[in-house]
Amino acid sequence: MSTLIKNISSLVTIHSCSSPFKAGKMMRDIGEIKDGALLFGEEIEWLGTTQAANEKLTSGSISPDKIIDARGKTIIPGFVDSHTHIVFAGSRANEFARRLRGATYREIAESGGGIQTTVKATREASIEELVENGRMLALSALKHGTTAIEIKSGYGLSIESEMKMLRAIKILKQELPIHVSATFMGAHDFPPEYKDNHQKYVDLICNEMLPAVAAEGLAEYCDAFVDQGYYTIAQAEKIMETACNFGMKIKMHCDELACVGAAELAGKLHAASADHLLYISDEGIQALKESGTVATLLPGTAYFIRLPYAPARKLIDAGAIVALATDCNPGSCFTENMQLILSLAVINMQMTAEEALTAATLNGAAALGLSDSMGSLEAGKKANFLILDVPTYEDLFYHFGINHVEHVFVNGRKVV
């Protein structure tokens, strides 16, 4: 069954020109078609102008089963949120209130709070509770336009609890109407039982956790928090090399709290993405550009914990591949709304509207190795797109703080 949508006021294709990503000045080329038309089944079959669609209808070269008038609407590719932690238990609202009273993220962590608060709650939760919490957040993300999402473990920090989290993510993969990518992040923090012997925990990750995860095929990626007070370059390199030996791809939390050379390591290891990057060095920027590692920026986190924003302009102007994601998590950025992330990116990181759209769609898909099938609207790619109740894509940014999504299509099926 095919559907034709025509009279689309603004059809934003983010056409990839057969490339898996856009970098530098190309991020501003979003392939907008005014008065556009889109023909699709499960995949995009054709797109162009409404005039061209009418000519095809008249000639009989297309014969859709359904025609939709999208006058006054904008269509864009579905958002790809390539960095989240939405499977967890418990709340850290009290810690957020502490930060409002002056405590820093690091001070809270050093006092036994932070990630450890969520670890305790997650270890005590059932797999059903973890699935329900993740489902709730994922469906909310869907309503705000997310059609593919990555979910990390990392709040278990033991074999049993990390496996429980990853099995919960597997259930969500099977249940949710959107694409889900799974990431093992046993190296999110050090568990309390190994607080005085970090190397022993690194050995546990490499010798027991990674083999167990790989045996069940529970994760496509392995991630580590490489930063001041967390994992060192040497520890991260050992974990990542072990993960690669088990067939996993690499993602890394890099230089969020301080410049420790994590981005350089991500480039050296040809990681799929290096995320956060608030304190990335010039050498780190060059390493990401040369390696093709996606620089995934998370402006919601800088906003939420009052840190400087990542240098988006330097990264883009240097020719690095830049993506945007929510980092939805209970401690440092509790939002699943990609539209909010776009607003923060253009206001606080000086990205253009066009760059932000590219970063949240095609380049987000590239960060997950999915841009051959999603992230842009092109013939042969999945029909994952949003109908926005605005006449131009600029209005998505101009009128901020509300949900502009009217309908969400995933694999050609209307799910919102």
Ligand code: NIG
Given for the second form:
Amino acid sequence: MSTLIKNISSLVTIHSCSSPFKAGKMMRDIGEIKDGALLFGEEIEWLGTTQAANEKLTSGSISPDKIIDARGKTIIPGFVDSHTHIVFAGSRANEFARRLRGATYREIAESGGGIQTTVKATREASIEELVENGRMLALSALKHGTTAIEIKSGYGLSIESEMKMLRAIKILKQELPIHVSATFMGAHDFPPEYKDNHQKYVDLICNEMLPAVAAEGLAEYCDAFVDQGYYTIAQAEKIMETACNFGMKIKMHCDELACVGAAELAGKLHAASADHLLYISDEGIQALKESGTVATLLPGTAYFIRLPYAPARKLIDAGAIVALATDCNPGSCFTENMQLILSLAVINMQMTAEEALTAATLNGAAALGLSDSMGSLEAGKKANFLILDVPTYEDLFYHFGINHVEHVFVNGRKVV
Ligand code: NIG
Ligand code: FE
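Based on the form predicted alone presented above, generate the structure block for the form predicted together with the ligand.
The complete assembly is shown below, putting the previous chain first.
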């Protein structure tokens, strides 16, 4: 079954030219086709101008089963949200209200709240509850245009609870209409049982958790929170090396609360991505650029916990590969809406609309090793795209704070 969409006012392809990502200046090159046309089954079969499509129809070289008119609409690749924590239990609305009254994110964490609040609730929750919460957030993300999502564990911090989270993610992977990538993040914080013996918990991660996760094939990536008051460079290096030996790829939460040289470590280990980077150093920027590690920026977090934004301009101008993601989680950024992230990126991180689109699609796919099949609209890639109810892609940014997604197609099937 093939479908032709014609008269697309603005068709944003992000044409990758077979590269898995776009770095630096190339991020502005989004391959827009005005008055475009798109022919697809499960995969994209052809795209070009409506005039070229009409010629093909006349000559009989294409004969779609269905033709859709998209006058006044914009089509872009589905968003790839490469960093989320959407599997968790409980709410931190009261801690959020405390922050509005003046407490900081760090103060709440130091008083025993923060991640620990969610750890307690997640440990007590059944796997069914975790799946239900994750499903609700993932389906809401989908309605806002997300067609592939990464989900981390990290609110269990014991073998049983981390495995429970990862098994919940596996169920979501099987049942959701969108692609799900799974990340093990046992090194998200230290559990209360090991609060006075961090090294012993690092040993538990390396000697028991990682082998158990690998034996069940539950995670493609391993992540750690490398920051002041969390995991040290040495601890993270040990965990990441062990994860690599189990065939996992690396992601790292880097320099989110303070500059600790985490981005340099991500570069040294050739991590798939280094995320957050609010306090990245110039050396860190160079390290990411040289290693080809995707710099994943999460402006929703800077917004939500009122921190300075990551230096997106410096990263792009240095030639780095920048991606955008939500970081959706109950504490530091509770949104699953990628359109809001794009808005924050262009207004508060001085990214251009074109750079933001590339970052939220192709470069997000690169951060998950998915760009051979997703992240741009090109013949042979999956037909994962959004029909937006705006005449140009600029309008997506211009008219902010509302949901512009009219339809979402995943593998050629309309799911929204
Ligand atoms: O990505 N940085 C560490 N972890 C999350 C916050 C988790 C939480 O507060 O529950 C983050 O910002
Ligand atoms: Fe995170």
